[in-house]
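First comes one chain, alone, set out as structure tokens in the form predicted alone.
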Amino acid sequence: MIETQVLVVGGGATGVGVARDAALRGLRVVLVERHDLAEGTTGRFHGLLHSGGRYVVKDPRSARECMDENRILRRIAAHCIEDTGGLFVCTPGDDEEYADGFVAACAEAGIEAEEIGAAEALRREPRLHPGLARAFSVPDAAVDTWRLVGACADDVERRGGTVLRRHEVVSLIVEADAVRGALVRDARSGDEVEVRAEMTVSATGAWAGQLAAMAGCDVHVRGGRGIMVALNHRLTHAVVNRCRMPSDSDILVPAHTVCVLGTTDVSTDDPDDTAVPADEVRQMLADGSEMVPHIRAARVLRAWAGIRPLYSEGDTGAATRDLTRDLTLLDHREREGVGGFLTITGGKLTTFRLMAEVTVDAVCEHLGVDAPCTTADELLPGSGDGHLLTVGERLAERERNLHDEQIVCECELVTRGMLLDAAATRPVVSLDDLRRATRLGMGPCQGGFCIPRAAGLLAAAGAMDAPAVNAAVRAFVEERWKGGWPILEGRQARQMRLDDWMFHGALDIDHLPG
């Protein structure tokens, strides 16, 4: 049995943010996550650090929160953020009167928006639609979510907290009208352990309803399924948004060596509904090309979907696109008379730190602890020098170690040392764990060349035995295929046929032991 003051369920950005905030305030904290960290919604979005411009006309409160948190994260998590800047552009057919309202709303919300004119926008971004009418610069940026979540988790452990990956909640411990922790199961060993806590926080996003039901509570989170598409290189230097009310396919985010087009918004009550219909992908690409015509000719690497957890008290059944992106904290003592239990939901990755602050303020109130939040000032591990992430940093490092380090993944410049270091510093169950840690297999070959090398290195280093690494290769290929089939055409179709021949023809992975 583990005893703690705070149990956090959910290892996405919000969960690790809550755990870090609690640890910084001197509370004993345990975080449990049924999969790897950031494997759910946090790891399944486009990577945009919002300025708030996207919501400023429709949801100005959320927009202000985004701008405030954008400034804070640039300071405390610099090594996770690339300062790409952002543009809002009016393409042919867009309502230019919306742009006037956009500028006024940005001024009201404190968002630094400047009209730069179509000619200047095309000078900065030659691949934009040549017929665009107006353009505005905003302080959007790109964020590496896996690096961000990893840094938060490292800080939790450094401050004495515990992070239990691959520990699923079997049941909540409910005694005398209060939640007193949870019974969790280790997915690797099958062992079960009680984690007894004075306060339990659900940071489970779209799965919040399922966890709340274990305590007899009712939380109805609306899921908004959004599809993203990765293109094989950066078509723009900056984040590009269409200057209109939020709709499908109107965000393009440069992310490391690729760019990501997003997104859609389809209502679903199933938090595991990450289907990627091929017709929705084709429509996204067509719509996105109205903003950046070169999208039509770009090579599409992969498509995936994530579920936005949206919450609206007294939900009227409105379309998920129309629901607020604001955060919501539910105190189940006030709502249902169940003490020791909070649910934090809604919000966005950009506001995860604020969500954590609001939650831990409530935790401290319940516990009678007087400890102020310091997460707006405490730097995350790795951000001490204040240097922002740059797209060229891996290439620069490669130039320095050209004769000393072997390359495992040419697409993402993952070296042997990076791979083995990542395997040594975390419990590795799958090659997908290492993909999130290093970006292994995320380039054009989608693992076709690098995964066999990585598997051999992991087995040789003793990080996995041969049967385990064989099973890991099969699981990785299967997962990549899920994101590949909806875009199976053109040059990427040829790549996937080659990958299939290597994995199933040459290596015969389906008949390897394990």
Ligand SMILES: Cc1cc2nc3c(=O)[nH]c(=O)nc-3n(C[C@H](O)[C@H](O)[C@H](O)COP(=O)(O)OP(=O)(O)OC[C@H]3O[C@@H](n4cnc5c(N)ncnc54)[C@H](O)[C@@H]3O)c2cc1C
Given for the second form:
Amino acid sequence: MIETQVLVVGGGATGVGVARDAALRGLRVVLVERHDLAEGTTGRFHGLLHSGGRYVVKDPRSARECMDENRILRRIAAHCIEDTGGLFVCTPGDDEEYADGFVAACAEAGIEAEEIGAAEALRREPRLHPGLARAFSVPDAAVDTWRLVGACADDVERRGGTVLRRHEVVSLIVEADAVRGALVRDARSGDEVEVRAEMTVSATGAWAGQLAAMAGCDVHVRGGRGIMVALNHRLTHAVVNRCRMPSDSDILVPAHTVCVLGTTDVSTDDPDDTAVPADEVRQMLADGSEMVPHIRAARVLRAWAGIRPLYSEGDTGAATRDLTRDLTLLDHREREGVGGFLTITGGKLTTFRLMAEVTVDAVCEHLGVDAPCTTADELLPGSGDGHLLTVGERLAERERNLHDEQIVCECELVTRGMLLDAAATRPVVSLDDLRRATRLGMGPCQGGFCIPRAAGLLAAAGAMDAPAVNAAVRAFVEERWKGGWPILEGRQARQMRLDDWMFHGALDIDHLPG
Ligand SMILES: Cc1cc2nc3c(=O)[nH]c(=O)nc-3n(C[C@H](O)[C@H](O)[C@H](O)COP(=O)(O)OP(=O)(O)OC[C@H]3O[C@@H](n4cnc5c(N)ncnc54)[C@H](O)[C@@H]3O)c2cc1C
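In place of the form predicted alone, output the structure of the form predicted together with the named molecule.
So here's everything in the complex, that chain up top.
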């Protein structure tokens, strides 16, 4: 049995944020995540650190929160944020009156938006639609979610907290009208352990309804399924948004060596509904090319979907696109008379720190602890020198030491040392775990060349035995194919045929032991 003050369920951005905030306030904390960290919506999002511009006309309160948190995260998590800047552009046919309202709303919300004119926008971003009418710059940025979540988890452990990956809550311990922790199963060994806690926080995102039901509570999270596609290079330097009411396919985000076009919003009650219909992808590419015509000429690498955990009290069944992106903290003592149990839901990745602050304030109130939140000032491990992430940082590092290390993944410049370090510092059960830790296989070849190399190195170094590594290669290829089917057209079909030939023809992975 494990005893703690605070049990956090869910290892997405919200959960690690809550655990870190609690640890910084001196509380004993245990976080459990049933998969790897950031394997839920946090690892399936668009990658935008919002300035708030997207929401400013429709939901000014959320927009203001985004701007405030954007400023804080640039300071405390510098190494996770690339300062790409952002543009809002009016493409031909867009309502220019919306743009007037946008400028006024940004001024009201404290978002630094500046009209730069079409010519200047095209000078900065030559791949934008040449007929664009107006353009505004805003302080949007790109955020590396895996770095951010990893840094929060490291900080929790550094401060004496515990982070248990691949530990699933199978039931909540409910005694005398209060949740007193959870029964947790280790996915690898199958062992079950009781984690007894004074307060349990559900940060389970789209799965919050399932967890709440274990305590007899009712939380109806409305899922908003959104698809995204990765394109094979950076088409723009800045984040590009279409200047109109939020709609489908109107944001392009540069992300390391590629860029991501998104997204859609389809209502679903199934948190595991991450299907990617091929017709949605085709529509997204068509819509996106109205903003950046070059999208048509780029190669689509992969498509995936994530589920927004949206919440609205007394939900009227409105479309998920119209539900607020505001955060919601549910205290089940006040709602259903079940003590020791909070659910934090809604919000965005950009506001994860604020969501954690609000939650841990409530935890402290329940526990009678008087400890202020310090997460807006305490730097995350890795961001000490204040340098923001740059896309060329791995290349610069490589150029300083040209001869010292073998490169495993050319697209993302993952070296042998980076791979083996990542394998040594976490429980590795899949090559996807190492992908999240290092970006292995995330570039234009999608693992075709680097995965066989990585597998050989992991086996040779004893990080995985040969049958385990063979099984991991098969699982990786299968997972990548899921993201490949909906985009199996044109040049990408040829690339995937090549990858398929390498894995199934040259390596014959289906017949390797394991
Ligand atoms: C398509 C799309 C695009 C988006 N783009 C952006 C963007 O660009 N910028 C932005 O700021 N926000 C964006 N968002 C919103 C943002 O991604 C989410 O709000 C945020 O990631 C939610 O994080 P979370 O930690 O609350 O949930 P999650 O990341 O889903 O974490 C919940 C975790 O709980 C775990 N869990 C569930 N049940 C159990 C259990 N029984 N035991 C143990 N663990 C359990 C899950 O495995 C999961 O890892 C986007 C969302 C979507 C869907």
